[in-house]
Each structure stands twice: as structure tokens, then as C-alpha cells.
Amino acid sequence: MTPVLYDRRSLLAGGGALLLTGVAGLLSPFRAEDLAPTRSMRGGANNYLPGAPVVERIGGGGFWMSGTVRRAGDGTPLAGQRIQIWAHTTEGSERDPWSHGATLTDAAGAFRLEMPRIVPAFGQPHGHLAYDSGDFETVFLRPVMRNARQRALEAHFVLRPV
């Protein structure tokens, strides 16, 4: 068996790596506790219709809106939370009641709802999402797509308790 010899450089590098790993391990719980809540986006509440029904799909489908819902602070996934979704689509305006629907988050805090393809309104293809169930502060999002050819859009909520 060959003895392992350490020089000063390898000891310093190894000690530095151990120190950084240890410090990162100590700090990560504090960072998780500081997960900031999502702020409502400008224009997010445009054409909002309170009480849109929970649906399996909006219209004929062909486009997927998805995302996650977590609690501010610790980042815990929130199951059973209602997310309303609406947009200007190939089947209607964002003012039309049939262009609105809601879905619930699963056990991992994820949601996914199929809807008609989003088309540009005011020059931008975009969707609207709202958390409005009451256990947490209401948040309205208005994510803008890169282009109208996209077939999916994601939006993520971090919610602050009321």
C-alpha cells in the first residue's frame, strides 16, 4: 500500500471545500425560510371574473397552462388551492365567460389545465392566472409568451397567509 502524502496546497483546498460545504449546509435552511411571496403583476386582474367554475378543460384545448403553488417562507407545496385561468384564445376573448376556468393544485402543489391556444391581445400573447381562494393573499399573474407558437405556459405562485 502506498502512503498518501498531503502538501500544503491540497490541505488548504480540501479544508476550503469542507468549510464552504459546511457553511452552505448551515445557511440553506435560513434561505428556505425567506422565500418571498409572489407579487401581483400589472394587468393581471384585467377581465377577471370572480367565481369561475373548476373545470376539466377550457374549450377545445390544445394549449397547457401549468405551474406550482407554495407557501411563502418555508416553500411548502400547497395542495387543494384554486387557480383561475383565462386568456384571449382562438375560441374567445378574455372577457368571455367561456374563456375562464379554474383548477385545483395536487398533493405536490402543482396545477395543469388545458385550454385553447392563446393568441395575441394588444400585440402580446399572454395568459392570466389568479389565486383567489381566501386562505392566502390574492395574487394575479399575467405571464407573457415569447411568441404565439408556444403550446404551453408556466406560472408559479408563492403565497402569503392572510
Second form
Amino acid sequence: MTPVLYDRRSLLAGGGALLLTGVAGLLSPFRAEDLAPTRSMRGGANNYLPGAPVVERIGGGGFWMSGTVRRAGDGTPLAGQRIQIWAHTTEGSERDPWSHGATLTDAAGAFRLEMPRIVPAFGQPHGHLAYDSGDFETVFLRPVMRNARQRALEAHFVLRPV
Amino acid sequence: MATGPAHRIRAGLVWAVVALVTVAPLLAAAASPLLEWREPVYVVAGFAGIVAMALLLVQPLLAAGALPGLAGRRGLRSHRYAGAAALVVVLVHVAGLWMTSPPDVIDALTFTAPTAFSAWGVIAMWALVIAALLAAFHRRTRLWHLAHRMLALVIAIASAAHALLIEGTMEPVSKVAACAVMVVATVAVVARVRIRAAGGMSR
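Could you give the coordinates for the form predicted in complex with its partner chain, as opposed to the form predicted on its own above?
And the full complex, kicking off with our chain again.
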């Protein structure tokens, strides 16, 4: 299990989300139906190369990208969803095709892909993830590492059917 | 002009400090482990940014004639050359970043980047471009002096914010020191020259 990391941004965002969902929960009888879809992050699609192949591991590994994929509304875990991952790592830049790879979610809607260590580029140590398979609306994420020494990063998708 | 030993020691000290504050960030960045994982164009782009900061750091000192041996007209002429050089290295900085990752630079230039430092960098760049254009084509009126000083403040503060928010090849201590000297020197010179201008000075 990778440790969950909190920084000011995620605390603010989380606190805000909690407040919103909490208030919404009080106002709405359809509590379980309220899971909002994840919105694409600014810059999330930068250097995206469509169709990254499903791989066992990107390059030599040493770093873990993980997360979950759920359906908007009821939060049902989505199995078999293809998540594409890329980053500037010790083995290449974001634009290098070998920096890109994809993995599928398991029965619990979780994914986990080993990749080379992410190193700071363009001012921040960050990764990119995409859901772009067509069954749900496309989402691009750009999670940022709290510090460059981290060897793992998480990103979570809540997808809205098209 | 005093030329005694005390003066020479003081001149040597001033230049030593200026050399330290401008060269240390370059040497420290040259030792960054991140360079190993960057392509040459990206490395050049990064260092062009650090050189720009070193130039912007000496700019207020040259304008004020505060650097020993570069007082008055010589200082002013050096100020113009350094300004032109700053513009060139900033263009190299942006062009190199563009070649490294076009979408990130487009996001920055359109103020849609996820990172705040991108916006600060672009603000500083445009302020520098405007300052250079005004310096090249505008008469030195009182309004010009005011505008030039305001732009100098924007450039220094936005450049410092840009550099400080970036996690990159620059080593933190030398980066903070250079940013601090750049901002303090710019504010000090702008404030001082403005008082003289109010008394009817300025060229």
C-alpha cells in the first residue's frame, strides 16, 4: 500500500470537496448518486501520445504510479479500464515514446504500474495520466509529487459515461 | 574620484560580492543531478534563465553607477548592453523550453499553465520586452523614467517569484541569495533615483 500524501493543496481541495459533498448529502436524498466526475487538470494532456501500449512496466521501473477508477454517480469500481501514463523520468522526457505506457484496472477498479523514477521537469516533479478509451468521457490528470524523492504517486479517476 | 587603498579595497569587495552572487548560482546549478536527465536544449534553456537573472541583478547597480569603475556614462552604457543581453538570453530561455516541450510553453504564454511560476515568468518577459522597446525608441522624458523604473520593479519581482517557485536545477541557497539581491538592489535604486528625479535631476 502506498502512503497517502497530503499537502496544502490536497488538504484544501479535499476539505472543500468534503464540505461540498457533506452539504450536498444533507440536501439530497440520493447520497450514493452524488459522486462527481473527475475534471481534467490544467496541462494534463501535455505531450500526450494516443494509443500507448499496455505494458508490464515502463522502462526499468523503480517508481510506482497507482490509483483507482470509479464510475461517476454511484462510485462503482470500473474493472478493465485502460489508463495511460507518462512523465519526465530518469530514462527519458515526456515526449519520448518509451516514457509512455498503459495498464488496466483490476476487479476492484485499481491500477498500479511500475515506471522509471519521475524527476522534476518544467518546474515540478509531476506525472501525467489519461483515460481516453471512449466508453467514458476523456480525463487527463497531472498529479504533482510533494517532493522529488518520492518513489510513488497516486491519481484517481471518477468517469462519466458518454 | 578617490583612488586610495581604502577605495581600492572597497571596489574589490563590491566586485567580489557581485561576482559571488552572480556566478555561484551558475556553478551550483552546473552541479545539479537533474542535468543528467535533460537533453542539451533543455539544459541550455535553463542556464539561459540563470544568466538572465545574473544580468538583471547587476542592472540596477549599473544604472545607478554603483559598480566601481562603471560610474556615470560608462555604467549607463553597460546598463544598455546588459539589458540587450538579458533580452537575448530570455529569448533563448523561452525558445529552448519551447523545443523541449511545446505544449508547456504554449500554456505559459497563454496564462493557462497549472504552475504559478509560468505566469510570473511570462509577466517578467513582457515587462522586459516593453522596457527594451521603450529604451530603444522613446525619448528620455520624465514619464519614460517613471515607466522604466516601474517596469524594472515588475521585472525584478516577477523574475524572483518565477525562480523561487521553480523546483529545478538551481541550488536553493544561491537562488534565494541572487533573488534577494536582485529585488533589494532594484527597489533601492528605483527609490533613490526617483527622489533625485523629483529634485529636477535625471540626465
